[in-house]
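Below sits a lone chain in structure tokens, taken as the form predicted alone.
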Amino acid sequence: MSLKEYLIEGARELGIDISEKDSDLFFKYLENLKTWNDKINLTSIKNDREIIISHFLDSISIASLIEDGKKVLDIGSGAGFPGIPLKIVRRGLEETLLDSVNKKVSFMNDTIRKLELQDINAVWGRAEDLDNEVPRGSFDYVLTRAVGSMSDTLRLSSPYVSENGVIILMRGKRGSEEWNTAIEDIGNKVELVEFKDMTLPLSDLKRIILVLRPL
């Protein structure tokens, strides 16, 4: 199986048809992601396939769960993970991406532009600076993934949910015991909307995903 094969075919199990178009683009990131990780570290993953499971498929697990149309705000976006590929799938969503490394923001916005996506930017600056440029309370959607723990990341994250937006967690195979955990510490300060558990296409990777809503 060829490395397009195996990204349409890792995306149909997710649900999601990629078109020719869409995987220029993620081969385009793909290259240009290898590129800049030799000389700075955006992932300790080097394989091709490996990437596009652990990172492109990841990023896209989520999609399902995500209205086209609304703002995305993509905290500890890295090496663009999940904000990029999920721009690429769901190109109507509105997109910031927020890191506090500069050189990752650096690489994030030439990835956007190599890519000519709409909509979508990188930002330098951490979730609880105040001066970040990111404004509070206007995003429909709020990812973070595998970013710190669990109670911390919904703290930093609460801010800026919009009236009815929601917080969506991507965490690896521990995520029900930090649930568990996160419970106890932040009591009734979120509704959990939705608990999904799964094994990642053409892999045996678990992830959880919690959708979580402010109150």
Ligand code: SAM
Contents of the next structure:
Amino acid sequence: MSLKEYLIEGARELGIDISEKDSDLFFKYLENLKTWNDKINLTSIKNDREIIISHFLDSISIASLIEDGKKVLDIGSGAGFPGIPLKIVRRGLEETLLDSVNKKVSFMNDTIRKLELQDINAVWGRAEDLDNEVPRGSFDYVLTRAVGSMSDTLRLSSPYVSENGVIILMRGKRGSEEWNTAIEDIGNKVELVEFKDMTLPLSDLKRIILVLRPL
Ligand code: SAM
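Right, and the form predicted in complex with the named molecule of this protein, after the form predicted alone?
Okay, now the whole complex, with that chain kicking things off.
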């Protein structure tokens, strides 16, 4: 299977059709990621197929939970995950990608420019800093993938959620245990809307996805 077929097949297993144009964008992203990764540390995963599974497919695995046209904040987006892959398959989203490391923000904005994506912007700052430029209370979806402990991430995310918005936490295989621990701490501050337990396509990698609404 070619790399392109691999991406298309993985996405198909997630219920997502990757168009010719989407596939070009994913491969431009892959090239840019590898170029920058030689200079700054963006990902420890170097193999193309592993990047496709662990970064691209993992990122778009939440697409079915997200309504197109809405406002998204990705906190601790790093090299753009999940925000940029999600934008490729949900082009109507309005996205802000926040990270505390300036070089990562430069990489994300360079990628956004090269892919010619609209209504998406990477911003430098810490989520807890009151003077960062990201507006509070205005996002339909606040996403985090692999950022800190669950309790800390929820505390960081909650101020940004709009009245009817939700937080989506993307965690690894220990996500259930993490939730059981976090619930003691923040269980009275959030409502669990959805709990998804999945294996990523073309792999045996387990993922836990939690959709939470701040109370
Ligand atoms: N979400 C990306 C992914 O899944 O590949 C990156 C995950 S990486 C483990 C965590 C990222 O969160 C880093 O890029 C780090 O700079 C950023 N980060 C950590 N704490 C943060 C904070 N308080 N505010 C904004 N970004 C933060």
